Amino acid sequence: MASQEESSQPSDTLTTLKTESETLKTKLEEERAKLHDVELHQVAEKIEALGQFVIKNRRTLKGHGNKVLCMDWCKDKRRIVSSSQDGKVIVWDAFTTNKEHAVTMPCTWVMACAYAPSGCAVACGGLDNKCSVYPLSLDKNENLAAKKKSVAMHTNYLSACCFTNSDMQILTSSGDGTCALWDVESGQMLQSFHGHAADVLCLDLAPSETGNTFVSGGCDKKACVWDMRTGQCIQSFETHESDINSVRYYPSGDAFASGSDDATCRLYDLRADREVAIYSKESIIFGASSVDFSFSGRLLFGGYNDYTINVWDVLKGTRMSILFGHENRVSTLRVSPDGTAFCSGSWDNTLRIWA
């Protein structure tokens, strides 16, 4: 008798605990309900409008075999790194569309790629689960693969990398749900990060000197903001109706961007613990892939899967411009260092320099 009572506790305990998170879950959207009292557009109504501008496609970095995944720049503002499903990973000068650099990797879909902060590395991963460091040098015909160190492994492929203010440490996201901190001389994991349902596709590493925080977004429709020197997830925000496929911190560091496959970009600000700004329009039917700030965080740049890219006034929500330019979806996009130009890359297996 006493068997099939203990038997019969732990699925009804399961029941209740679930129940209460969930009666929990709702509680705390009614407390953020209440601290709601106006929307970010109407705050900005007072706001100048922003005046015409013109964003022109400057300049095409045409090299790689097929689909163009991810892409990142130098500290120095010229140089790119981008990767590709063709197993490839270039750096170019982006002033003379040179190539610079090429490393073939040993496995196709290079999903993940990232410039070390002093410029004398990339990293790059993705089907192979692994992160791997290249030390670039000024020798043109030295073997890169050669000195190719291996630092990160997750138990499925590797979504996104970067590294932090430091060449000696780099975060990475996976398709195994975690993230990691992982020490790039000896490989050695530092921090893991647990809380995604599902599936992680990308990260942004908080803009501060010390930035000791990262927000992370994945298939589980949910932005997690995370402690590094802890390890716990201090803030989650889950209103995207699907996978998020980007997130981007605002310059100031005081709130992100994020881009998903429900066809909006969405704005949340850290310090009001909630989602300030919905970036659509009915017409965007298509979802977006990628996002970053301009340099002052005024504009919003999204590239979306229809081929376009659409400039958004973050303040007032409307749309400021359409790009058109790339005959595939848009997959990586992002603005240069010191805010002059921006640079995106796309399934057409092209580049393309922005200004």
Second form
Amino acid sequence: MASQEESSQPSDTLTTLKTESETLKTKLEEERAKLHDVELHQVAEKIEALGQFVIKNRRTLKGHGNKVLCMDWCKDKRRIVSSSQDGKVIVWDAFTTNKEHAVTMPCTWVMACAYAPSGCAVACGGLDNKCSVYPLSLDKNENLAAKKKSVAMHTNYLSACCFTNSDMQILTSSGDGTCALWDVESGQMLQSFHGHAADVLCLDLAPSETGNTFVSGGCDKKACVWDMRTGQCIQSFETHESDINSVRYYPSGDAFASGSDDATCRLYDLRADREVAIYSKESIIFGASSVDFSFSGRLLFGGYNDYTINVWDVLKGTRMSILFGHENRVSTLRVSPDGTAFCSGSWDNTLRIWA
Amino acid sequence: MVSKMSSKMVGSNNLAHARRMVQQLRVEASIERIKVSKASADLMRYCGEHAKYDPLLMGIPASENPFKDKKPCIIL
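Given the form predicted alone above, what does the protein look like in the form predicted in complex with its partner chain?
Below: every chain and molecule of the assembly, starting with the one above.
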């Protein structure tokens, strides 16, 4: 039972901590500002402008009965897994547009799906609060659902998942405000990541050369970079004005891009520890749902809620092109592993391949 | 972690949260940073070095891009 003296002490310490908190935040801003000697687009003025290039809708994958929410490429650069509000997860051959596998999940709104590095399994989840792994069978008659393995358990919807560098571990993010790393075989949680103040909507693993980190974005408008081994948040960025729907590492691993409901995409450099570019236009007023870089990192493709895909010059900060084709929001977008094409998924129930 | 909170526990929960915040800020404030000019130069160099291998940037001929070939006709 707290005495009168004890109950006055905690609030003193609380005030001290709050003051220290504010002081540290100011110091953080000052340190970051000291190194802000120039803008990226200014440095980029001296490089040649990009010529016109032609990117067209080359394939349309039809088959989902409702909104496409997520997709991922197989390392073989031709297969794709996609998931939908209708509860279906489909594996496609993007060259031929044939469907190779289909699984019906026990829940609707399958918001996340990922291809295993080996190409032999897919992971997915959504409103069931879980991430499950389905091995892909060569036997078309085999019921994939029978071999399903439940791996991750969150206390709210699964928003994103991705395998780490092997089929053995999966990283997940959830509406419960956390991310977690799981062992696929045992279903055990290996590490959890706490720090977001609201739903975590997206994540991306750093390119393998860069080491064991990943970035996440959430409804708290924050993007956080995490150390996978310790669970520690090592850097955080809070410049967006609304939910961050998508985060993606720059191919070198030194930066990442984000797409947000505030209708902007932004580039954050990890070594400068700050935002270094904003990709926006007054005419773009709808949220960006998904972003990805071209192979060299020079182009940023953004899928938006106004049904379009905008192509940005990452260095100069200008928009190169707008791609039309989808008949509803673009919800997911990923460039193929060798950069030859990118795939977009939409609330118009289709996926489109652009090259 | 604590589901039932008396008023004194609310006090110490806020305290724990505040301590975590300060701890987190200390970690973030202490990392080493480089200038934006250097970071930008590195990003530009990376783009430059990899540009010629970027099919969407360079545009590759239809014969080399499996997605640019004619859609196969399937006779059922």
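If you superpose the two forms and keep the largest set of C-alpha atoms that fall within 1.5 Å, you have the rigid core. All values derive from a computational prediction rather than experimental measurement. Numbering follows the first chain given and starts at 1.
When two forms of a protein are overlaid on their rigid core, residues whose CA moves 2 Å or more are considered shifted, and residue 20 is one of them between these two forms.
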